[in-house]
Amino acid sequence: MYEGVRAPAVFNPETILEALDVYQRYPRSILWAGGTTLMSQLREYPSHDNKDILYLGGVSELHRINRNERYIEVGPMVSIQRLLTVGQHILHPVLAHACKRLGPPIIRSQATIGGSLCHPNLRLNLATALMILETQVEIKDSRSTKSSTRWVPIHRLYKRDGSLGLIHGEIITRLRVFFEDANFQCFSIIGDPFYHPETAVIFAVFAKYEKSTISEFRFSLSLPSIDIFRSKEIEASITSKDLPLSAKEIIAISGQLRELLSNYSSKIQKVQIERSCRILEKTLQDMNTKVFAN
């Protein structure tokens, strides 16, 4: 035995009320998902350290799949790979490829919509793409001798720094994805997110338009260790404006982009801006592309 050390103790609440109920007791408990993030770190044993884990995977509540004629309802513990086989025909193009680039189907698989939404510093894939599609969240609180429920939109899940803004007790239990119609939408990635985060882009765009006039343009931008980037400036500036768009308005509109991150935060790279304005660019003259083919 080691003097001081003890093997973190592992709780399987088969509910949410017991869920709730372990991590009022425990509060500094790792919630544990798929566990595809957690077991890819590096952490020595014995520790004085080793916190006790709540795993979520007995929770039958939360790997349910719910949908109706306005919306589709995911718990937290649905898969990355059952997301994208029971929602083929229904999921927005933009969060199935954000799904897809994920990793490959064994890693999908495991990977869970709750772990990859709350990885305490990293902003990936879904929430980037959940973002543009205003996402609702359930989060129930621990802390309340009721167990508290509030649902929230997802960007509410992040503060201001790019940090998950849950706090200990707190636990997303549904998420609410509008179904909604849009002309165009695109998701894409450069760099490494999960092993170079300080250099990669991850970006995704949902709009529409009426007889060549944008009607609504939502972007958001993943800066994975620092933000999800989100201007309203920028989607105002854009909405009402007539396709296709001109290169003199594609440039304005990226140099509005430019400006705007280099006030944004001291830690963004500038290879990130420059990556940034230019899949803007290419998004713009890709939506014009689509008008002329149609």
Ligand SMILES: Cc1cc2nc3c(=O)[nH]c(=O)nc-3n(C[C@H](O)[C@H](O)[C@H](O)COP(=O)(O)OP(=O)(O)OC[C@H]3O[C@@H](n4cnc5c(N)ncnc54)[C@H](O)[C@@H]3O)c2cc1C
Given for the second form:
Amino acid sequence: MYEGVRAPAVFNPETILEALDVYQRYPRSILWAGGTTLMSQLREYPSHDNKDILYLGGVSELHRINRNERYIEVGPMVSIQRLLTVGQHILHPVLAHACKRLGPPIIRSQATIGGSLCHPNLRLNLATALMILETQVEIKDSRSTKSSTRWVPIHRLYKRDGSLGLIHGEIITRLRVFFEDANFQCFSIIGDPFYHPETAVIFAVFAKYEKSTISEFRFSLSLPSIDIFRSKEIEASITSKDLPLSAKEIIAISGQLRELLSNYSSKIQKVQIERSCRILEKTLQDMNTKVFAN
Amino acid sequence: MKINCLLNNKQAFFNTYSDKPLSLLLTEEAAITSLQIGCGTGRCGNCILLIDDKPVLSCLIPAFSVAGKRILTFEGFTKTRFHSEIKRAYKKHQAYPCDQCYAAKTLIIHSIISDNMDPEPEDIIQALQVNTCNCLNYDELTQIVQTAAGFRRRKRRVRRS
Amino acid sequence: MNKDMSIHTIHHPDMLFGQLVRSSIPKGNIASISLPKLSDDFIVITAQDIPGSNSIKVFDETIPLLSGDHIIYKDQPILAIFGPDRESVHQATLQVNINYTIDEEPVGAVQPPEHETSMSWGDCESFFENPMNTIEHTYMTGNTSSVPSSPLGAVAIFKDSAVEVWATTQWPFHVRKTVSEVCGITKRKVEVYQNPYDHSSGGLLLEPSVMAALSTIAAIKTGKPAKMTSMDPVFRPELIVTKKTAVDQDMVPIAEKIEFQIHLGVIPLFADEILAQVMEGVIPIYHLEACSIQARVLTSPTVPRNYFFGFGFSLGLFTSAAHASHIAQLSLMNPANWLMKTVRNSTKRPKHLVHPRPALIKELIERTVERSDFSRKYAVYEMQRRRNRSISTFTGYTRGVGLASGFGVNGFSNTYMNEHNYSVEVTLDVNDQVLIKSSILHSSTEEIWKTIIQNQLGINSEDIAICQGSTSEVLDSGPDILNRDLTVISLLIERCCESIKNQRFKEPLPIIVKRSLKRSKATNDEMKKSAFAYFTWGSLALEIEIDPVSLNPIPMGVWITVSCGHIYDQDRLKKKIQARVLKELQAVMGTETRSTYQPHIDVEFHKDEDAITADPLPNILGLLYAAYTSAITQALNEPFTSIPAGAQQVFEFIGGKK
Ligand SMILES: Cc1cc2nc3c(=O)[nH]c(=O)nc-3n(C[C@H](O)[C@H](O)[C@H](O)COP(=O)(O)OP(=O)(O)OC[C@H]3O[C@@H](n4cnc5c(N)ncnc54)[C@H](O)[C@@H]3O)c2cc1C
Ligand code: FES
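The structure above corresponds to the form predicted on its own; please provide the structure of the form predicted together with the ligand.
Every component of the complex follows; first up is the chain already shown.
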């Protein structure tokens, strides 16, 4: 059996230190979390590159969930389903919704937070939702002799061109999401970001208003195979506006987004721009409705 | 790579390729015939089996991760007392999954009612969404699951009393 | 091995796995091949290693099994490597290096002159000289591929100078013939068993025969069982139809010019049958004084196209029913009324075509209109259309409703049927038990066939067996296409039963009756005139909503009324139709659909006990595509003329409008 084929070795560390040590000694190995991304790309089994596997499933520290009044801290090996169950009453609705929309329950039970954030090519649900929440990511680097640890805001996990900013040898070891109240949060997916990322759009909004004036508006827009788009300019132009926004105002904001996206990347599809503008319009209308309802 | 696990309640040993999908491992090296291998990428949902009582898509499970685990395929499941409840529910509604997805749908239904013996239609649909075969519609499936759950509740009451 | 075993579950301890190495260029020659160093456990098969003929024949067409030095299409199989496990074989195929000299010739689609046809009636040109109005549209069915929902493949076992083959084929007798010719062994020494397969995926004729032949060579050369499987995508033919219709002042069609071409990849497999079927589909059911049709087949150095669920009839029907809807919309009449007005008996239409049955069509349309509330919905959405409202997030959804009506053909045309003779045999044995022999294998047929026998001979279903053995045990019932199991084969079984009934209690048991497919056996006089012996009539309405954010067309409901002769099991057929319609809607809506949303699909059968039982699906699918595009046309107020049609296409429309 398996003549002439070298099967990937599997390393199964039990602590973060051990994991870093193995990673340092076998830097070509791939980090393996739930394996849903890695296995669904194995259509041509066995894969060509035959890299060794550094399985993080046995590292108990990476499975932890802690909370205090200010934040919730989650290990990257926590499955999406477990985060949903444990965090049922405390998660930001936008985050809870991002988890619920991450594939069917069977996938959610296997897929992990770390795996979702570190998809090599796609910016998926969790990254989109966490981007508008105050989220810090702990990264440990296996390459330095004394493993270094740094905390970075989540947007620094990705480079300017949208690619994953982790350097080979780095592992995400923790996530910290700060609690914060909002009057309006929403999360939407259009299309299929995992299998058809080229036409899909993921959109998340976190907004605060006092009386009927918008005091803060944050949004993130994932064009999954390109990048997560954010615009301080649009956020600023919405902030301090009075609710309800008029149709004219909404159309102007959507026009602003259309213009920015049109010059954003050559890879962006026109249908994605159209969908992005439409989801923004719809969300602003929903916000109007919510204010009226209150 | 050498792997020991419990397959359908029997000890099994494999000397296999470490990230071989479990679906291929079981069909090629353990003579499991109930597994339907479709897309091989997590899309069709036909390759379901239970690992430590939880449903998984076996094409997304690498061989190395099942060491020491309890695997139950549809063959194994048919030998449990749970199968008859679901079979009776199919019969009651005169609605049966097709050959391609029978095993997968039956195992998902079992896992739904194992988690919750009074499942809501929304939960049923969510759970069954993983299997994309259209041979039964969601109304039929919801009825089947609720009927099967009823049979299980009754059985449990009888056993308790 | 058990008959229900899927190919991927067949396993033997010392079995060899095989994998193909395919061409990466469309046309040219192989300059050199360098193979990796492989141990004796591997075996490489190239064109030179084929003991018999290096070709596969399907009726009149021949295609090389392995390329030899000359490449004629992209992805053409060049060689196969067999080895002890799929992992090492895969590794070995990656190490094969092939150098090509590439042909400079253009690789676009060309027209092989022999596959061209035309038909006409009346003097079409005269109606186009001074027409009141002409309406012209081009309809397209895109190049769609699909990945089989389960692997296709074959396993070969060589024992005592004979070979046993298992294959996911829809035609075991084709596998037997191919294996025998390629391996140079007599047919008698080749036994082929069928493994279950998914009808709707296609790719079930050439691919399994290729894999069976290569696995057999490996098995003969090594003495070990050999297996090959594949999940390569299979492609549908692409159809382009241009329709130009001259209409009078009331938008009633008078004459029509139709041109179509169908692209079949490297070989025009089944070309004449496909031309005949598409031709039948593109001809409208409304009355025409004159009509001319030009049709041709295109080939190109690409993989052979697969006939999915028929030979293009449904695609042709889509274009004629969608065109009818477009004209109806321009007439400002409700399409239901327009159709009922324009369909009438005519002596102009050539006899060999299917002739519309106005009374039946009227009934089918009326039932569909009533159940779907079509007229009210159509009126409301027409008002919305005429206001030319754009699809905006402020105004909410935009809706449309489409209606299509027409006939569907089953199986092969009579030209084909007269050339080929396929059979079924029924035996009533001495214990009053029945055995059916046919090469069509489909678990859903079992109950239907048993019901026929129960009804006809009064024999309990436990006493009826269906022989699901190898090619040496069953009869050649032809390729299993268009779910003929429900239709043609059922009819033959019925005929066998009739004959047994006549002989029973007069002749000694066992009584063995064999019946073959022959056009001359069609009973219905009207049907005898047509090129197809088995057909159905139907009407279908479909309501759609265009989501203003995602731009996805979302079907809200489908209402189907069909007349398809006597139905053995209405519930089963209804479910089959519902499942297939859902699957087809997902395909036609484009690639993005993995939703829990399921539209209401209402199916009603219209009683027509005298008609020959036929499968209504080819009819329903053509009408479904047409009603779907008509509904989008109404919602967008622009003629929508191609499938698949999803958010991307809707966007291109509204983008164009902007
Ligand atoms: C059927 C299906 C449907 C899906 N639908 C959706 C959807 O709708 N929305 C959506 O957002 N996603 C969807 N997904 C994708 C899913 O979110 C990802 O596959 C999953 O989150 C990845 O998690 P994992 O634990 O399985 O990662 P793995 O596959 O194990 O790893 C993914 C990547 O992350 C890296 N990685 C993992 N952990 C770490 C770490 N701690 N530090 C650094 N790198 C790490 C790995 O090296 C790998 O490159 C779907 C997936 C499937 C199979
Ligand atoms: S084979 Fe596993 S999901 Fe399709």
